[in-house]
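Just the one chain here, the form predicted on its own, laid out as structure tokens.
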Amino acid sequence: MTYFDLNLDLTDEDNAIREAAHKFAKEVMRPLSIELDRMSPEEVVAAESPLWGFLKQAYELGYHKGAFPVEVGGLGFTPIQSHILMEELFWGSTGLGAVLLLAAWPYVKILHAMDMELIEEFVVPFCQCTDASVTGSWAITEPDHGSDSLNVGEPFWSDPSIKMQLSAREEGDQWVLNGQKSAWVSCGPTATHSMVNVQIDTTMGPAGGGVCILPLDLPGISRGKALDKHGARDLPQGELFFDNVQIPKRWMFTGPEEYGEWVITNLGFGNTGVSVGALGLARAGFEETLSYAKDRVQGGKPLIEHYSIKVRIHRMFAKVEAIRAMSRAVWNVNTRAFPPLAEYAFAAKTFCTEAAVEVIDEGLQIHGANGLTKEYFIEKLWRDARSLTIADGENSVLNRQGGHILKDTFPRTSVNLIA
């Protein structure tokens, strides 16, 4: 379904990107997402899984590197173009859209670190890849640490009695990693590389962290089984284990001195991305429900002819448009500003995901009992939506952080734009 875009300044190139991405999302991603949703987690990540065919097609189209600058081999999309692309991909599938976003995430952060040696070693090969043989993930979550790993500024953030479950110790010209990450590592079972959060200085508590990038085929790294989940089953997740894993010092691109700032900056970009996922999901739910309401006859006429359904459908529409407006505005700023405006990212993530849950829940309700069956796509969307308010930080935690930032920064009067 096409729609009128309130941005009247879109170019022919912008619209061509949307058209091509929508075709891929409709013909490849959505059917595959339904297929993967009904497979076991082991089948989804198996060598013969259709997941790999999707990734290869997406890489051939360059969808893994749309926002990367041409200087490193990316497509050099403008902020509005990359937002349009991601909306369409997430419209096709929440899980598969996240797979593509996460495939690029470690390399995005290396770019932000401005380490030319690491850019040549990791970012350029990723952008040059056309067969999905180089993919990424982000490993921060641990069995005993979830959203608390993001609580910069809380008293426990610097409590030395709180230990992370993956540590790194310095030995000569290397770091040695020991411990594990939890089953919630997105793309943990499938990625070739990962951006990994570790604890370096235990006297600082969680604040004494560091961030490194590494290949996941190093000696000492092993993976747990893929996680069996309620929703987003087309996004593989699983544990990572580290047993005396040795990495060069240069791969640790963030240390304790700047770790708290890194966490907030990373969330500033990541949460902005989740808001786009919420947009694609909400739009898919609205369109499914409107189509259903036109076809489903109750009381002798289509549902859409009933007064109350018209009201509910229009409220869904309004929320989708509000999600797009906020997501796009924050994306436009936070892909151009450094550091990103974290309070806006947190606001976009929490508002957009909660509004998306409301849209999908209403859509399922309008479907009635049919909405509870796998025959109707809204059932999958309903399960997928529930994960978004927890992904990349539980919403109440992010709202607390946003309020903490606002007390010192509101109102902002300027922003540092990336040249």
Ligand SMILES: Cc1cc2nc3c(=O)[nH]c(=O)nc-3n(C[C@H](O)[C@H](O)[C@H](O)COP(=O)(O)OP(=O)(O)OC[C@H]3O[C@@H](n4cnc5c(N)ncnc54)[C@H](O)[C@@H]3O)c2cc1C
Second form
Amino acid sequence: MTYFDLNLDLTDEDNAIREAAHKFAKEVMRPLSIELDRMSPEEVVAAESPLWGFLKQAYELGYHKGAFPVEVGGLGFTPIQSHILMEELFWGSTGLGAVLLLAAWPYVKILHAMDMELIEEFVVPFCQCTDASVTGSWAITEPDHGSDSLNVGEPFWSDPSIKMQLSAREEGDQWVLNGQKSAWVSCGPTATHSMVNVQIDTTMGPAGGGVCILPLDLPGISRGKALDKHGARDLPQGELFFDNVQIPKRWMFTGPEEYGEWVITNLGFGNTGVSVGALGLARAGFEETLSYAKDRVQGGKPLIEHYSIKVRIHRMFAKVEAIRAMSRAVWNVNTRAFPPLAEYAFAAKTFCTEAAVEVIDEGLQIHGANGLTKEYFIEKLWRDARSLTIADGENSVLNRQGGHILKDTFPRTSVNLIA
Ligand SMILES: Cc1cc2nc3c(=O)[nH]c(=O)nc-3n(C[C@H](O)[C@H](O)[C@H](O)COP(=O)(O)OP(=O)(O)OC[C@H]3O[C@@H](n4cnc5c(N)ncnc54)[C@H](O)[C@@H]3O)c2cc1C
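With the form predicted on its own done, generate the form predicted together with the ligand in the same format.
Now the complete complex, all chains and molecules, led by this one.
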């Protein structure tokens, strides 16, 4: 099923991108996500897993680099085109969509850092890659520091008594990393590279951080076993361990001076992306439920013929359209702005994920007891949806930060567009 787009100015090219992405999401991603959902975490990340075939196909189509500029080998999609692409991929599967988004994440951030040497070293090979042999991840959270690692501006952010679990110390012309990251690192078990947040200056507490990019096959790096979760089981997650891992100085592209700003900027872009994940998922749940309501007969007629079901279905529809409107508006600005408008990104992430959870929950309710069984797709969507309000920052932590930003910026009068 495709949807009617309220943007009447879409070009033939925009529509062609949607059609192709929808076909891939429907024929490859959705069936695979159902298959992976039923496998063990170890099977999902094993060498013979069908996950790798999906990644190769996606890379061949260029879906890992849609929004990257043509100058570095990307497809140069417009903001609307990349939003359309991501909505369709997330419609196919939020987990597999996240695998693709995370694959690109370190390289997006290197582009933002505008370090030409690192762009040549890391971004260009990623964009040139057509066989998924270069994939990324982002490791910031730690077993004892989830929200702590994102809570910029809280009094404890600069508390030296808070010791992070991954530190980096300077040794000659290298950084040496010791410690670990949490079991929630998306693609931790599968990625070839990671963008890793480390504590550099312990006298500054969590604020004394730095960010580096590194390949995950360096001596001293090991990985935990893939996490067993109730939802998003097609998104592999797991710990990363660092034992005297040496990296050249140039790979540490952010230091303590700009660290807090970096975390907010990164969340601003990441949260904008998660809002699209919520959109794809919510739309999938709405479509699934409408279709079910047309088939299921109660009271002598299909559910959809009953007054109250029409009301409930239309409310789901309204939420999906509201999610798209907000997500696309914020994406349209934040993919062109530096720094992104973080208060809008946090608003989009929290609003869209919570609305998506409501849509999916109502969808399951309309399925009745059938919705609780694995025979019906809504059961998987319900499990997948739940993680969205926690991923990339727990929602109330993000709202707190959004309020903190509004305190100083409202009403905002300008945005710094870079493209
Ligand atoms: C699907 C998914 C994908 C993820 N991907 C990644 C990834 O790629 N890389 C990565 O590094 N991490 C990843 N994470 C981890 C994610 O960022 C954290 O789960 C999230 O930031 C919350 O941290 P936590 O789970 O440790 O919860 P906690 O920080 O322990 O929070 C628990 C509760 O306490 C509240 N709380 C916490 N601190 C405060 C405070 N100071 N004041 C008041 N209330 C507070 C929170 O609001 C929350 O409700 C992912 C998580 C999920 C679910």
